[in-house]
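Listed next as structure tokens is one chain, alone, in the form predicted on its own.
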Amino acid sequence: MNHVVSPLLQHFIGGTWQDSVSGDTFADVNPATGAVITHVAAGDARDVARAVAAAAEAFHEGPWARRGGAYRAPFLERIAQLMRAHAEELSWLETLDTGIPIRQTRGQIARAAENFRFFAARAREMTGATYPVPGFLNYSLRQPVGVAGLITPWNTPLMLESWKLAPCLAAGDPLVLKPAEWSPLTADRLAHLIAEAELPVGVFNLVHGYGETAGASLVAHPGVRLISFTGETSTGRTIMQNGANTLKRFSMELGGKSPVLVFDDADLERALDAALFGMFTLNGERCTAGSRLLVQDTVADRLVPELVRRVGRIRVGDPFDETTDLGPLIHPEHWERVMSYVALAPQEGARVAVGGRRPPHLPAGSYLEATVLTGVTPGMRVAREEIFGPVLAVMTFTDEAEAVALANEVDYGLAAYVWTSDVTRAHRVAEALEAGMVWVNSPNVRDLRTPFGGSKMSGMGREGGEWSFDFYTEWKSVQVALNPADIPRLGL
């Protein structure tokens, strides 16, 4: 079923839909066809200033920050209900905009709604702490920080937006959302649903635009106290530099080059299933993708040929086809970037074992076959740099020490995956890996209660569960004297 897309996506500022002050727009392109889907208001510093002013007024004058989590929770529950009611439409829009197969976007939309439901419950439970001592009652409480700027990426945009929006709203911070310009459709639709949920005016604001204009203006604005960003490491570095003058607090989820370590005592069939799932779903455009497969040399001759065979059978095609496994990459510019790495691999001495081409039956759109690179060595760029597409680099190791060294040799440290039947080895390796998250004998299964984030160049800070509130709230300590306290008397 097709749904209607507005011919112009506007900003949502202070409870009203608005064009850009400049009147400028940009085109949103269908990655499967290259055709223009719609046009989008291109925000700049003036639009950001209006949105920040609306959010600041909501923070200082409205009920959102002043009243507790029990007041805010029903609004989040209402958003979750509306998302579930419109799940098929949201999934259709996400697939249209990103090229992610419709079977997979349905799961992402369900997770996005669950994020709002989860943080609605956490809003009710959010509390402080008391420290009674003789003569005093000391307590600490959480309070909203202020206006938050949320800058979100183009891969699985709605789900990743919900990871930021839900805890930010639950904590009581009004916000300005700047979605990625390559995938604005579901952010626009979510804004309509949030408007239907009737949050107080100014609590939620949406400004579309390019990172260099709208995003940079949001980061630099002195009225913004928090920036939560998900995206490339180089962009994150620039954001931190631009926000340093106003001492903003940052939460950064950046790039990754996550390893999958397969030891010779692992369940190889399950390890292969998980490696394929983690790399080639979501079109390979997944921050936690296991893009480096490290296989113990004693089982490489069994595992790698079967990997190549199965990757060659991954179905690439129309993302609205229920049988499609791999859709088009998000944008022609990104397709060119990923293809440059595929072309680089043989120059570095690796081999394109399967894939690496535009599928012959798909002459239009940003399509790329699922690709496996073998003969990869640690010093190659394809082994060290984030490609962010359906390209898997395969390496071998001899023992546990070499496996850990290979896994840790890159600049990134977001996620890692370990496959072994030796429980003591599993714990040793998990502890030794330089990664913010490790899954053992499992693909990426998200537990919303646990901290999410990376180490090294993969970011800073943690979100998820109570860790989200550590970012989106400020601790305040209050000391109350129950009896006259001793006060040294000076100047007598």
Contents of the next structure:
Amino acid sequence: MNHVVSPLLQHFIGGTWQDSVSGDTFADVNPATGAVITHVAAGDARDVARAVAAAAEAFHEGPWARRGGAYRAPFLERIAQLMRAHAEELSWLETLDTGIPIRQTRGQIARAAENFRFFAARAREMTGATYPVPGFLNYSLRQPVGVAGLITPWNTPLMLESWKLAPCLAAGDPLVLKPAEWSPLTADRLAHLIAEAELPVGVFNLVHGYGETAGASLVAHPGVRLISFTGETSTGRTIMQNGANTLKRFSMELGGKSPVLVFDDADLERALDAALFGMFTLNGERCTAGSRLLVQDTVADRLVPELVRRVGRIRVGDPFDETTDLGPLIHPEHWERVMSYVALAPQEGARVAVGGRRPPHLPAGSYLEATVLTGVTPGMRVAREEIFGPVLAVMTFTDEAEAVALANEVDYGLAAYVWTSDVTRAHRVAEALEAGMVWVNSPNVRDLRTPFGGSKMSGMGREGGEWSFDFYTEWKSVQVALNPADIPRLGL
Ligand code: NAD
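Please supply the corresponding structure for the form predicted in complex with nicotinamide-adenine-dinucleotide (the preceding block corresponds to the form predicted on its own).
Expanding to the full complex; the earlier chain stays at the top.
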């Protein structure tokens, strides 16, 4: 079923829908066809200033920050309910906007709703801490920090937005969301659902626009205390520089080039299933994609030809087709960037073993075949840089030490996947890998309570469960003397 997209997406500021002060808009484009879907208000510093003022008023004057988690939880539950009730529409919009196959966006939307439900429960359970000692009562309170700026990317947009919005709201911080300019549809729809949930005015604000204008203004605004950012490492670096003057608190979820280590004692079939799923779902635009497959040389002759055969059978096509595995990339500019790496591979000495072309049956749209590069060596750019598309680099290793060294070679350290049936090696390798998250004999599944985030150039800080609350709340420590404590007397 087709749903309606409004011809102009506006900002949501202080409880009202608003055009940009400048009146400017930008076009939102369907990645499968190149057709314009709708136009979107292009915010700048003036729109951001209005939104921050609304959020600041909600923080200082309204009930949101002052009252506890038990007050806020029902609002989050209501948002989760509304998302579930509109799940089909939300996945339709997400597929239309991002080109992610509809079968996959359904899972993403369910997970996004679950984030609100999860953090509603956590809000109710939020506690402080006490440190009693004789003669003193010391305790610590978790308190909201202030106005938060949430800046999100275009890959799985609604899921990643929910990941920030839910804990931020649960913790009591009013916020301004700046979604990615290439994927504004579900943020707009979510804002309508949040409006329906009747949060106090100014608690949730949405400003659309480009990163360099709307995003940068949010980062520079002195009234914003925290910035939670997900996106490219280079953007994260710029944001931290621009936020330094106002000494903001940052959470940075950045890029990755995550390794999949397959040892010769692994269940090769399951390892292959997981490697294909982790790399070629979400159109290869997944931050935790296992984009470097490291195979022990003793099984490479068995594994790699089978990998190439199966990648050649991945169905590329219309993301609304229920049988599609891989849809179009988000935008023609991104298609060009991914293709530049495919072109670079043979120049660096690697081989395009399968894929690497626009599928002949799809002349329009940002489509690219699922692609495998073999003969990759660690110094190559295709082995080190994040391509963020359906392009898998394959390398081989001879022993465990080399596997770990290869895995840790790159600047990134987001996720890693280990396949082995040797239980001691599994733990040893997990310990040695420079990554924020390691999965052993497992695809990428994560309990919402566990810390999510990357090491090295993949990020700073952790989100998820308590870690989200650590970011979105301030600890305040209070010391109370129960007896007259000794006070050295000066100036008598
Ligand atoms: P991006 O960095 O280009 O943009 C992300 C957001 O930042 C967008 O909303 C953009 O408008 C905004 N932005 C851009 N310049 C800005 C500036 N100067 N000031 C403030 N905001 C600015 O990233 P993208 O291309 O949208 O997303 C893909 C990247 O995100 C990949 O590198 C991917 O690995 C990463 N990612 C990381 C995670 C994670 O959890 N670690 C999750 C998803 C995506």
